[in-house]
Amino acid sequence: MVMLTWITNKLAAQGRGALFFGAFVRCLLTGRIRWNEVFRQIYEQGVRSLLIVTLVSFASGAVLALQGQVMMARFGAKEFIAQLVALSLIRELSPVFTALVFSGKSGAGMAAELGSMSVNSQIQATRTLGVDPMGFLVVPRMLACLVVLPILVVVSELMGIFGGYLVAIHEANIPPVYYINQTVQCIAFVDFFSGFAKVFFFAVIIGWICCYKGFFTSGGSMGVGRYTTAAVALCYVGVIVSNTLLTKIILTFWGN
């Protein structure tokens, strides 16, 4: 009888996140869009995980520099370090980081603000008014998230080849400019394709998983707390599971 119940309470939970999705869609196809307040969550969301993806992209290329300058000097490949993380980086890694740390940081942000207000009643205060919640409160956020991971992803790439470049030239003394030379022309299309894509998927993943669970809140200050942390933990599964998926799907129709 508890399974049974768990397993209708989460199908219930399923069904609830599909047609929280398609009242998304719905908004977006009215045209009504609070532009202003889009612009705003872009500037907040975009600030808030600037600095730590900066930080944690330019020392994953240093790192990725680090041991490839140990690991391909065994077998004098040394000149080879800026293919290894610049391809590393725009293929794999930057997408996947950049997108972990903004669940955790905006992410998270969104669900909490949303979820504060939840509990507060103020979602079930605009529908009171006649302004729907949907509109006024998801849309902007969600759409934000579309705008702002795609640049963080790009000044995650430049940040971490950046820092396989010094890396590079002061510790496996790589001329630099062979290094950035190497590093433009081993970058085909089908590398930034098949990391840039994902992005987008990530996006709405982690605005999709965000706005509902902030949106659906319960439990008062406590409540708050737990969902948003369900909301991250879904994120971090939901972009690593997809990532495997997309990964596999692009190699498969694009080359590897």
Second form
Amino acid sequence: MVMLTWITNKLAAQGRGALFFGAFVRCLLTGRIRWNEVFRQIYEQGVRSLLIVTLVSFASGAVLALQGQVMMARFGAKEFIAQLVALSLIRELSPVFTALVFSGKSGAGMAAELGSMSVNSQIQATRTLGVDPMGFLVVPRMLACLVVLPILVVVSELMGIFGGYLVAIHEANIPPVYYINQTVQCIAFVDFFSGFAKVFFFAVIIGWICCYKGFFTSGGSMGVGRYTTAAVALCYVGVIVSNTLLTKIILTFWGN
Amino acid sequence: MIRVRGLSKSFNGQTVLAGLDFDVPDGEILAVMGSSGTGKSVLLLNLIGLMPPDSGAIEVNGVAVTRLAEPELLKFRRHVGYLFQDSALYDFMTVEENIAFPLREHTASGLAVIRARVDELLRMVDMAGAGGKYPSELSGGMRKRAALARALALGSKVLLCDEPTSGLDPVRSRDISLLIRDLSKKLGCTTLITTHDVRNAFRTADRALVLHQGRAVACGTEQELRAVADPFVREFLE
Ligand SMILES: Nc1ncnc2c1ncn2[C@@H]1O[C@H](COP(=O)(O)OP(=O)(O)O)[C@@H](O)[C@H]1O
Ligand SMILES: [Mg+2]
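Switching conditions: you have the form predicted alone, so give me the form predicted together with its partner chain.
Below is the entire complex, every chain and molecule, led by the chain shown above.
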């Protein structure tokens, strides 16, 4: 019985989540888009995540080159470090790492903001002022995710390659010009595309989860904490699991 | 004119409102009094269509609120001012931006016109000069006054206030009570406030209604209520 209630509640929650997304799509298509809010959200989310994405990506690129140097040396293929670094980052690591960092910074920020607005009646107040909170609060945040995350991924790719470059030229003694040539030549459009296509999907998942959790937060400041952590945890799972599926799909169609 | 007939609402078997009937004639101020948890906030949420009743009819200035769907409710709510118990100002906007928000959303007025209107509203609630502050920089009383200005910005003729004196010291409570009365009368609003603060209820309202166990157990002017024999009413007014 308890189990049954638990399952019903979980299913009802999924249904509410789907309805929330449906309401967002309807509002996006039929409502007015508040561009000044969109730009404010782009700025806030971007600023929140930019520094940490830069740092994480630089370090990831550097560590790829450090490990790559050892591994490739075993096969006598040290000159392929550039390919290892660039392709790993562009095809897989930058999109996923950036989405995870973005969930933890900007996503948590969105969930906590909306959550505290919810427990302080500001979402209800929006309705009493005759404004749909979906259009005023959710649509700008979701659109901003779709703009900011792809930009951050490009930043991450560049910073990662830069990190790898510094390690390769100083530690592995690879000539700078050679490294840059190798990097530029090895990246085909399909590599970029197969990583980048996922990013839009991650942006929707993160925006959806964080706005949904924030929007329906209850239980005072304790509730804000609980719903925010739940949102971030769900984003991690969502990004990593959907990444596996997406990778499989993308490789099936654009395998080489 | 606000008309409520047979309004009922319960949550998981707990009856909160049980067939409530009352009217607020045009231009009158009614206080709905009751202890905490009797359903005063639930009543107000029903009146503005933020919560659907289980049964009963609600009419606000001729609009049958219970029959409206959300898009029509959003339009209807432009004509009703609502003051939340916790003020509910947007904390990422200054007071000025908060008050300008409904004007920017619903009027085609230019920046200068909106500015002038915001200044006028700030003066109305005695907050001239405080427009540039953020809600977190204000005292509880000032937040309530700023929220009142925002609620009145679109020129609503109906005003609903949820516990306007809660969390305020006696002096601020008196000030906001008198301010609500003063503005309601000046602007010709039909006003309903909820409160458990009997003293300030009569500072604001023309008549009061005592809510107990989901019903109106007494309704009338201060003198009329003091003459009621019902033991709960007598105890509540003490
Ligand atoms: N959304 C809700 N879900 C369940 N119960 C609720 C809800 N809103 C209010 N209640 C219950 O209704 C009763 C009246 O609440 P409320 O109207 O907030 O009282 P008050 O008179 O203090 O404003 C309380 O017992 C509360 O628990
Ligand atoms: Mg209440």
